[in-house]
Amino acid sequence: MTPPPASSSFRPRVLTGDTPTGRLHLGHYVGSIENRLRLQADYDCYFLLANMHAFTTRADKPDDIRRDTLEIVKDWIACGIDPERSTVVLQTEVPAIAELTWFFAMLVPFNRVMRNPTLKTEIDSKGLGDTYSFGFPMYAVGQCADILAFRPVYVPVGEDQVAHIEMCREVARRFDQLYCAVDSHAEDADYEKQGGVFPIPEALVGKVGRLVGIDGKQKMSKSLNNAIFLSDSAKEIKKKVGQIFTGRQSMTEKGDINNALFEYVRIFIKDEARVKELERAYAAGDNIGDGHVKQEVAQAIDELIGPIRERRAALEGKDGDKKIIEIIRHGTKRANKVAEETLAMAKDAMQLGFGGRNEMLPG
């Protein structure tokens, strides 16, 4: 979905983010990062580092989570996220998010949370069985608070996150109906006009909702070891693209242009005429091997990643870490003003407004 253009006098708010699990890969780029880059020129963008959520499965690895938090911001900045135009937010330094999570947990039945298909997929893919922490399913509610704390109208995500956004929309409707007397038959676009605290946010899925990994089967993922990272060298990219399985045996065998390799052709080779020619020759078995196609794909991916890789290299080392930490601190300070305003509005609607937080803290 492409959002309508923002007016010169009003910049609608956008919120999205990533859980720190390691470096970002191509799936993140085409699924969400590209959308973020387009939106930050005309929208009030907030990009959240969900480091609290990382503890739901890695509570015993705080050092890794801290490192991965810095690594993700390096990837963001290298891709083109501009901290002067967009706000980088550290989840654990925004206390309003935790409070809203608690309130929202009262509005969502437990069985609804556990029916979330993304949650069920993560339990299976990470092999959690029934050993996951009590906090793990809470992160699905926490994501609602991550988003609604900033009252955005759009949330750029990959296809696999749409289910989370739908639950967030349900929570926003439920809160506004219960505490703000918004008519349950109101159109989503009218909730704020009818006095709701929260707008009903819309998911913005990138041009590629789900990029298949180099195994040709599963979604690209670090945990599945099938990812091409945004910091990979040209040599690593060539090696990984070479692993994409097609099942084709010879250059004269008619090929399936709907396989994983040609998904990459259509996404990363920008010359449309060349894409059509590759499709024609491959489908006809016209003396074109998988190796040749892979070489062109690897070159196209490196042309995309090369500048990102160079900008990222400039952020390495202690000086780079200091710069990233300053970006996080500056953005989070700005974000807390918005989140505290949202929390005050929500607490007033819930008849919990007995004075501002700062007024009740010891002087």
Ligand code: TRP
Contents of the next structure:
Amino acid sequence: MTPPPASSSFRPRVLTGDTPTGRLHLGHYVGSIENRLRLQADYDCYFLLANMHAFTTRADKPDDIRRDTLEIVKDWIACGIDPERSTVVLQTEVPAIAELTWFFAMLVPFNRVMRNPTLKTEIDSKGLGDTYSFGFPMYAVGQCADILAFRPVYVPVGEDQVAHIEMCREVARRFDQLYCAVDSHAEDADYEKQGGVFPIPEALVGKVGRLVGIDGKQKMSKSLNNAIFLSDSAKEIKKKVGQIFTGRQSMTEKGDINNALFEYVRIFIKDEARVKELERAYAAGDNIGDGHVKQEVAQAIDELIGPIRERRAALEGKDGDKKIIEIIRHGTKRANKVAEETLAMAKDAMQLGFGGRNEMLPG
Ligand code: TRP
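Please move on to the form predicted together with the ligand, as the form predicted alone is already shown.
What follows is the whole complex; the chain from before opens it.
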């Protein structure tokens, strides 16, 4: 879904985030980054580095998590996220998120969390078995706090995150009903008007909610080894696109235009007329080889990624890291202003207001 433009000069807030588990890939781009780029013109956008969440499955890998955290910011900036306009947020330096996580954990039944389909899929796909940490399912509650700390109207995400956003909406309704006397029959759009601390935020899924990986079967994902990264070279892109499996044998065999290769054709080749012609020729087996289609797809992907790769190169190295850390510090400071305000509102509503936090902190 394409996000609607905001109307007045007040810029409503948007929040989304990425877990630092590696560089971003094309699935992130079409699922969420494109929407973020559009939203940053009209909305006050907060982009969260969910580094706490990275520890829920990789507590033994702090140096990888630190590296991946910096890499993601580089990907964001390279894609066109503008740190002057949008705010980069480091989760572990926003204490309000950790506090809200606790409060929200009391508003959602334990079994409801464990039934969350995204968590279940992750337990399977990452092979977590039954030895995952207590913190792992907790991240789903933490994600409600990531979002609600910013009281956003929209959360641009890929399809796999929609279950989390749904839980977040339930938590927001529950909080507003319990502590702000919002009527349980209120429309979602009216919660704030009726005195709720939290709006009921909406997920915005990008034009391709689930991009198939180069294996032609599963969702594109770093851990499944089927991803084309935004930092891949032209050569790597060509090689990876070449691996997309179609099972077609010859240039004259009638091809299936619903296969993974043609999904890529429709997503990445911008010239509509060319897409139609490729579809026609392929379906008819009109002298068109998979190799040729792949070449055009690889070229189209390179046209998208090329400028991203170039901007990214300027951020590599020690100086690049310094610049990124500056962006994180600057953004997180801004973010804490909003999140602290939210936390104070939530505590007041819960009758936990005993005067300003600052007066009770030493020094
Ligand atoms: N769980 C998300 C992912 O893995 C990342 C994330 C953390 C997030 N906090 C968020 C996304 C808040 C949207 C809103 O992709």
